[in-house]
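One chain comes next, on its own, written as structure tokens: the form predicted alone.
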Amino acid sequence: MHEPINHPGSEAAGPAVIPRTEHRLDPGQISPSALHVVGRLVDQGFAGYVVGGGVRDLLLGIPPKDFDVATSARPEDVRRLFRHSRIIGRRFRLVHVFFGQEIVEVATFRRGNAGTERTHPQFETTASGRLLRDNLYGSEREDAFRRDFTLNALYFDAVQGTIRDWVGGFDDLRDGIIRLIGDPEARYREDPVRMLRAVRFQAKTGFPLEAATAAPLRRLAALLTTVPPARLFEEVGKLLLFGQALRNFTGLVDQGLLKPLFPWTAEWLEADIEGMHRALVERVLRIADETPRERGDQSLILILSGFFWGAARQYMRWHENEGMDSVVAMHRALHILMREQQKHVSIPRRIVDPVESLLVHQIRLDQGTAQPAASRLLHHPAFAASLDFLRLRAQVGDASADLETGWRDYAASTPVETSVPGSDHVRRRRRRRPRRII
């Protein structure tokens, strides 16, 4: 243990200071453009530390995203310093310094929310305690109690070569847990989108929630419910696309948190008695996780048509039951069920005309190669996709095995006609058999 200690909660005058001897952290892995931007403001007398995310990254191994700098002087100090940078943010004011295509974020030391600061002009909340503006800056100590996870609250000071910890996050780092910094309830009702980065974190980490941070998130998962839909579909693109997507939706399941994410998913899964929809979302995400970050929008399709194939082809049956054509039903299925899901998680059209696109061809794909149009559909741009998505459906027993493999055998067997140019004449190819994309 380093002195002095201060848990969260505690009201040590300092900070535990970690030497490098024993964190063993590397400036050379550090960002030199954070570097500079510290250097440049110890410089002019204020403080300034690299924090959060890139420290905790360094300290377990695993190369960071990005750096981000903490230090006392005041937005419009840093925007004087660093030409070419920009005030950002209405609930955090921010400054990102720009260094090619690098960006290096830089804030203010704040202070927390506690007791008279509610009253403060810049304090602003809803009615169920949720943060919407606390541009209040404090000191240092004041900028530490006020994250959110004690692994996120350790500043390395890029000159003394040091880590300074007022948390007890240092030591939580190297037991192993994930721990959020003062009263739980309080703080996901702050900000009910930590409940989903407890998840990201347990998640990424391998390191197990302690109790007392893991105890509400049953209880307070409907608060998510008041977060902008659009902020979670960000929140939702950081759980599902970085590599541990499968890991990310077994945390949000066992803790209550997807049904207020996509409602109609988690009904469905619940009534998965056989486990079968269960693993054709498993799938999708393993899929995901094997595949690189450029592919981010490819991978939320497929995740996202897992997600939805359930519920949308429930919804279908019941409009067959009142006389629509397959297609069409499954049409009218997914209108109504992704113009609800927005309410919830806010999916961009980029990403919804796909999945509508795949799930639409599921049903035709599921009436064989007898079927009039057969041929036409081979020239779909969706074609390919969605003979993937037959083939994980068949591979957990929700399609005939059978039937994905006289599709691509139709598909390698059926001419592609082609014009040829300056003639009335159609030349005729033979199709090659579709690749595989997931």
The other form holds:
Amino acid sequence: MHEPINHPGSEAAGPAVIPRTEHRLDPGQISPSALHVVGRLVDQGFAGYVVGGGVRDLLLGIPPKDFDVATSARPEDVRRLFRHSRIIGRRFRLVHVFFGQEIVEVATFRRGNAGTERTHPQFETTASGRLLRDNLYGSEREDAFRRDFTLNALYFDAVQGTIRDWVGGFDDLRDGIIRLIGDPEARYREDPVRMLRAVRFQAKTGFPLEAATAAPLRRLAALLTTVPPARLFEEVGKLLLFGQALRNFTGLVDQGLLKPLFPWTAEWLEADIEGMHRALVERVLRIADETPRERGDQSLILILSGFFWGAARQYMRWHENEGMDSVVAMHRALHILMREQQKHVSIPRRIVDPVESLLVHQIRLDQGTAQPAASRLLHHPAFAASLDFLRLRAQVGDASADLETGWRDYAASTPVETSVPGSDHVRRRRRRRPRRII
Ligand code: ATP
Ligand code: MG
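Next up, the form predicted in complex with ligand ATP. The previous block was the form predicted alone.
Following is the full complex, with the preceding chain placed first.
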């Protein structure tokens, strides 16, 4: 048992040092580039450790996304030591060291605001306690305590082969628990995104949240509305595009965190007595979890279509009741919905436009193959994805299965005109039955 030290102790006490014989972290699994960076820093007399998610994942037997390095060297020193490097970041400055495609992120030890005068200009906070800036350099110990969860604050010393643990993270990792460092409420207030990270690491590791870490989530969920929407989009991407979308979504709903991110989706799901929309959303999330990472945008388009479909159709019906044509009403509904949604999570146009197109197409497809414009729909770039979405709706009972197969048969039996590039010759050929992609 290593001393539980989940509070800023004295520097003199030092960290628990876990020897090679007690941890099973194999340095052979760390990227040689990260080890090279650490080696060079240490040679120059600086402290340098591999830290954060990479160390955590290796100890858990999960392939790490990347390896970060923490050091006592200042960004300018790091920049000078590595020719292929660049200083980045406004909120805090980091150095990216380039090894071909690979980037090793090197961060100078810095401190959080625990125990610091709140009036210190470097620790400017908002009324809710959110940190606007936290770029004061600090010691290794301070660097450990400003991190979020104990299992994210382990420092691998590549020279000694040991793990340095200031916060009891090694025991928490072994016991399988996710614990926020320090006072949970204060840490969530400083940075509400930590609430989303709690859910994400819970899904990723399968570990429960420690009671005090979980307790404030519901109560503080609304603080997420104070986070800039662009930062939330980044976090939403991490939640939904790395193979754990369904588990993360379940975690968000359970902790009341979906509402501040996607209020219309959350409200719609609450009102969904028969569970049809929940089933639709779960289906799109499952598909996203099976989709290769390179197709992230397509996954997000599908997920958000599932998120917005229910609410958009409801608003569409209101407009229809005012006498608007269905398709125009859907455009209008989506326009307003997306405009409001952007105030919470800013979703780029490259995602929003296809989502709108896919959902408007549902209204067109619902009108069946007998409509005059039916054959024109087949040529629309959104047709295949829209038909797949219709299929999901049919699977959860939101559309008739006959409608979906009717469209596929219609597409298969409708000749399309294709012109051969460079000639005036127009060929007529039979269109193949659209392949199902989901
Ligand atoms: P992932 O596998 O998603 O990359 P990660 O733990 O590496 O997980 P990063 O966002 O890459 O997450 O951050 C690297 C490290 O920086 C974390 O392990 C943690 O120690 C620290 N960190 C990141 N975000 C925060 C935050 N909001 N508050 C405090 N510490 C943070
Ligand atoms: Mg990381």
